[in-house]
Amino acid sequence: MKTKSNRTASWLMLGAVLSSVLIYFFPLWKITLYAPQYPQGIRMYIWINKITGDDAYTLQNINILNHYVGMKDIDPHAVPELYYFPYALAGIIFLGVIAWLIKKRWTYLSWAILYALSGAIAIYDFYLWEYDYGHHLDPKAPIKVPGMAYQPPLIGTKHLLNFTAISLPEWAAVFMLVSVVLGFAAYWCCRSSSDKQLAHHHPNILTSSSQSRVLSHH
């Protein structure tokens, strides 16, 4: 029997899938660098399949600055995650569509857990990428400060010599979070619906359960 809660769960799951599709069209993360020579800041955008900046020369300018402290060039072609993350997301979207078609609460829950774990792994992978760029410096760099590392923050603000780096999630990260929340919400609605159906078809079960709870309080 299709209940109102089941229909709501189906719509929530559909919203989760559509929200995931939007990830392809917006940046996941933004890192802004402020310095005396860049008072307006220069911005680098990390997408699921590319790295861009305010204009075509942003990455080149950042790489020139990084060169002085010995950081490696940021080359999108040398970041393998930018190749396989789009396919991983496509797989998650495909599984989301399957869960939406099956319309069972365990499919909603499994998909939401898989998505949440994948997102956590992606964020950890991003942290490792930042760590590699900030710590593995060229020993022949023109500027060397003993003990200094240049890893930008994962989230928040950090001062690196005369630079201020600000790292924040962008719209695609928000859409990812919304998808996970909607997936869990779909499971919750489906579970509530199942409880109501159980109470309708087997009222004695709830009656016994209620009596047990009353006895346990006494």
Given for the second form:
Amino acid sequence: MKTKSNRTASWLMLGAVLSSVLIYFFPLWKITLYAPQYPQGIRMYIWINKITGDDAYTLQNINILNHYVGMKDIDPHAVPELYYFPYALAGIIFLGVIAWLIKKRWTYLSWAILYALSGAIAIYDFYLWEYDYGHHLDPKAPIKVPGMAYQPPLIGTKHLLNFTAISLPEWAAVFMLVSVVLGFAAYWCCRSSSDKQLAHHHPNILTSSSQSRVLSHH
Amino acid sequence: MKPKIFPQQKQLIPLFCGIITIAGLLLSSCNSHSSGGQGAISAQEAAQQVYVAPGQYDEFYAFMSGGYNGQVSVYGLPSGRLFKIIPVFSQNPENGYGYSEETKPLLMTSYGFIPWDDAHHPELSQTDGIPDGRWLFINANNTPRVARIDLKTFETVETIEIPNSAGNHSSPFVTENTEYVVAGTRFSVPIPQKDVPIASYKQNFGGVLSFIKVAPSGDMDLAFQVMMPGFDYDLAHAGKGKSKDWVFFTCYNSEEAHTLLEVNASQRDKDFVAAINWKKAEEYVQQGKYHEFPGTYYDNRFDTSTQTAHSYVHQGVKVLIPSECPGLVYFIPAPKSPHGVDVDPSGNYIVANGKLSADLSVFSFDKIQQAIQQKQFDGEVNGIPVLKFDAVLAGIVKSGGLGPLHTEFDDKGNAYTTFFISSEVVKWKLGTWQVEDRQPTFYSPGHLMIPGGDSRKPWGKYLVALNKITKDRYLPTGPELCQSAQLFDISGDKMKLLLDFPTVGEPHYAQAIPASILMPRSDKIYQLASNHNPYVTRTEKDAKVVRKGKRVDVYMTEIRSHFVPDNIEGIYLGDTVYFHVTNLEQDWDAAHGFAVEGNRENAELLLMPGQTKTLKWVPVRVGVFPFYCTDFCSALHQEMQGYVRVSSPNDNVALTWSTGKE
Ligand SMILES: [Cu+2]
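Starting from the form predicted on its own, produce the coordinates for the form predicted in complex with the partner chain.
Shown next: the complete complex, the earlier chain at its head.
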């Protein structure tokens, strides 16, 4: 039975799916490096399927700087996640469409939970990569600072020798968050609307508030 | 026989000139004590105006010719800070220009390799008579050439030789849309060159004015020459606006003297401004009304995709003879050996700076056109009609100074003229011809420059006087002193002296353009992907050493902070080694150098990111010789080194190369 709230939930779910599609077109994360020699900063963008920079040479330039302390080259081809994350996202979007077609509370809820968990895993995976780059250093590195690791922050600012690294989510991460929130909102909308439906169609069944009102009459 | 020095009947004139000169020098020394005069402002005020805070940019780029260093120096205005020296006609050991195999062809001429010249006049390319920031042209005075500098890279990308010319001084001024760059001969010579007595000057000598066509790509081609009488053609400027089809050349020595010109070329009351209609010239060339003259000349072009210059040798040139081409050239009588000829922003007024007089003659383009129509001629020279002086004169600026050389303009209808002998800049008003202000300079200015001051749109905020004599202005440096530039604020009624700064070489002319036009065009790196030098090494894996007989080609890379290869063996005495070095960096300002011990004929290489350059090295001793990076590129720059082993031809050492092999 179509109700206004059900239609709202459906729209919210559709918004969640569309917002997820946008993730393909924007970077998820941005790491900015500042140093005395780079007053304008060097920016690295992490996308669902690639790593880019200010220009075609940014990664090469970051790698040249990193090799002094023995960090591995950042090679997008060596990061398998960049291959299968786009498919994983496509799967989630597909399930979202299914949930939207079924239009049931539980489909919305399970989709939102699945999505939130996937997002959390992706962020944890990103952290692991950062840890790996920052800690596994070439023992033959020209510059060795005892006890020093070069893991950039997940979110926030960190000083690493002459560099200040700032790591922040970008638009695609915002779209991902919006998708999850809309998914939960669709679930919530559905629930609250079913409550109202009950109240409307079975006037004899008293809600707790109407009951108390009735009681006070007596 | 005429006496060699000071012919009796002409003794008075040089004597008179001498007295005036002494008076002028006295005047200038007086000026030096009252440093500033009317336009004086406090040192603090001046300092504030020229102070460009650390990290801030100058408002203008100024390009100053280097004169006898054959280069161009780039300064910021108003700070007077030197940013770069652009080698043009001279080898520059600092960056290997003219030493690397890729750049040597730029210095080729029909005389062979000439690694020096005397560069006088920088000229920015123009669109609609306004500097557009594409290229800078500059002339070579000694072995006549014109060069083009690309303002994306600030590198010389073309040099073209001018045949039949000698002392390419009235050059390289551009027409309103850079259709042509002109190159007038300063010295008349036999054309074509031949072995004749110098005393046969009047019969055998001529002067050519050359027109170099500039393609939209910037490539230059010698289109045609105009054969003029055997005078000395001194300076030039193209018209603009209504006069845009014309180019004006000053000339002196209409006496056609060939010895002791300081006296013998200063006898006539008037010399000439030659007005040439280049549109007419184009028509005559199209109609085939030219003569093929012999003449071998080089056009050397730097191909940006291969980063390599190639020389193209041309034979023959199209020459127009004015007597056969009516309407092509007119002479305007101009007093006393005119030097600079300058056209105001409207294109109507043509200022002839008679360097041996006190006054300036200003001609009107409208009146010139009228005089031509009404045939108001005063005879002719070699078939070139001479216009009546009074018919074309717009006004005379009674300056009170002495020795006017050059005039530039602001955007408020004012003109500014340097006076060499009285050592000052005089500001006067177009139309009223009244002097508005005068300020001393220290000392003896040649050219002056206002950004865009010879264009249709002067940025009339600053004026730079280019002084020839410095004397006591700076700390003494032995007998050889620098030249000096002086910056004036000309935004108000009175000129205000703001700054003195020493210059490099001997700047003659200069041009300036707002930084906002050039900055966005400036390249930061050379794209390695579009480096098509035949000897490029794109990755370290491609580095190699190839022997062909006694020639060894080393394909080498540089990146912070190592060479590949950095150990080379199997080179023998008697070999010629070509190090083809590619800088693999693609980051702004990540330059590397390359130098090898015992390098006799060549300098180092300085490689910008993405560039390939080649150094020729002929080892002369057996041994192991280091090579290293000469540019302090990185924290491990000092480790950026390698060895090349040179063996006796009697030994047997295999050709090997490596990096990182223990
Ligand atoms: Cu280096």
